[in-house]
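Coming up is one lone chain in structure tokens, specifically the form predicted on its own.
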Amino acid sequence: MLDDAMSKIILTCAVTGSIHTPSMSPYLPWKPADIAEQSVEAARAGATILHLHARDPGNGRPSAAPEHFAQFLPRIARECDAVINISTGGSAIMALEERLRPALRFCPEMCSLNMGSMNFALYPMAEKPRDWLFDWEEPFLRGTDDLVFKNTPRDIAGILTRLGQERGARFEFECYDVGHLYMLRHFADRGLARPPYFIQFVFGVLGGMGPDPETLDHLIMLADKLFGADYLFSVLAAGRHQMPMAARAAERGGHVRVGLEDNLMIARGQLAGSNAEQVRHIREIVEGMGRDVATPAEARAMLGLKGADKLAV
């Protein structure tokens, strides 16, 4: 792990994304001015990174068209220097080229990247009661109890040329089991993925792995072993416990992702009013660490980022 990694912590804030229905939470942003407006109040609150997707702005349904990216990217580029991180995930019912077309449009700093195939089961989500807004959320929150979302290699390769080598985008390689730190370790041997390496640990999505401390502390044995001190890593958790297990990275030197694409809530029973109050909840709790957020600057430079003025809107 990277010695600078205990000083500086790197908050990423994950907006929207394409899991949550807007029938859920009316604070989730769905429209293009309300993803701009939270966005930009979560650079404001101390979010480094901002982690992007996109949604039509009829439905809210999970959108990567890039016209609909259009309609919030140069507003949030604009009104905060927050480092913007294009989803290459899309949606998991998305065909790839569908889902690159935005990074491929707007050569942002960085994108994420899913480091394998996996189930990706949502359909428990619709098992709550509730009054369904659009009449496609139920469907596609069921349907994936037969939902592989496809990352093979050969896809994996593809997005490191097109968008690593070719226009200099950096990664977020999203590694949602064990497995996944191999085939990085694997495109890192192939000259395809290059340090610093900043790895995002993924729980409790149902497919992947759980929400146990153990794992992580496994995770982090096994990166140091393939890695050594080219990479940092990054914890995400799904749903309740997305605060503890973002705690525990920051015990143990990583960063934290925190927003509305991998929780709904603040507290226990109490929605989020906004992706900003969860950035300043967590911010609270590492700061309380000993630990001091890292400017998007500073984030850019640990990260080896292009810079903000590359990016095409």
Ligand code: KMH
Second form
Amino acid sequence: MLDDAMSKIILTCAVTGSIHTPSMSPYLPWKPADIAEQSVEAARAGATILHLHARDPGNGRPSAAPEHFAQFLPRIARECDAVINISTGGSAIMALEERLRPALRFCPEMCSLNMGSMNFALYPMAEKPRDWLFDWEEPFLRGTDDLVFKNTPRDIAGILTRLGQERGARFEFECYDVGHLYMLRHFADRGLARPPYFIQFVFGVLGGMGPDPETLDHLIMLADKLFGADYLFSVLAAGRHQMPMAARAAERGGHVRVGLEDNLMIARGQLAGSNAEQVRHIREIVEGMGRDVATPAEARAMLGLKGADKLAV
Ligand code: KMH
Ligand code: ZN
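Switch from the form predicted on its own to the form predicted together with (5S)-5-amino-3-OXO-hexanoic acid and print that structure.
Starting with the chain above, the whole complex follows.
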């Protein structure tokens, strides 16, 4: 791990994602104005990086259309200084080329990069009885019992080349499994991925690692072996393990990710009223441990980012 690991903590907020659907929470932002407003509010509350997906403004369905990003990105870039990270994962139901369109168009400082193909099973969420607001929601969730989230070595190499080498993006390497760390090492050896590697350990997606603290300890040991001082790690855990696993990451010298993309709640049985509420909560926890949240400028230096002015909005 990087030597100054116990200093500033990079706080990512993933604002809307493509897992949850509008019927699950009235606070999940899916209209462009709400995505913009909650993003800016999260940045003001301390989020260093905003991890962004788009939604169809008519019905909240996950979208990778650049026109949909264009409805909120300029406002976010104008009203806050947070690092903008555009997802290349989009939604697991989308083809790769569709997933890449917004990052290719807007050239953000950071992009997510999913380090392997996997199951991405959301169908248990369809079991809870609810009044569906839109007719796409239930079939979308149920259909994930026969869905592969495709991220082959060719896909990964293409993203590293087109967004990294050609457009200067740096990556949030999303690792859902131990094997994904070895895949990252492979691309480092090929010279396509460059240090410092910002590794996002992803827990709690059905198809990837479960939210076990011992697994995190094991991953840190492994990452130390594979990457030495050339990496930083962050943790996201889907669902109710979000805050405890993030706290564990902070304790171990890592960085944290929160946001309604990964978890809709703020406490047991209580929906989070906004992304900012989760940001404030984790901020209090990590500051209580003596870690200060990094400013966007500090994160830019730590991660070697190209600068906010390079965003093409
Ligand atoms: N919601 C995370 C579990 C991406 O955007 O590339 C996965 C994610 C993928 O953030
Ligand atoms: Zn995402």
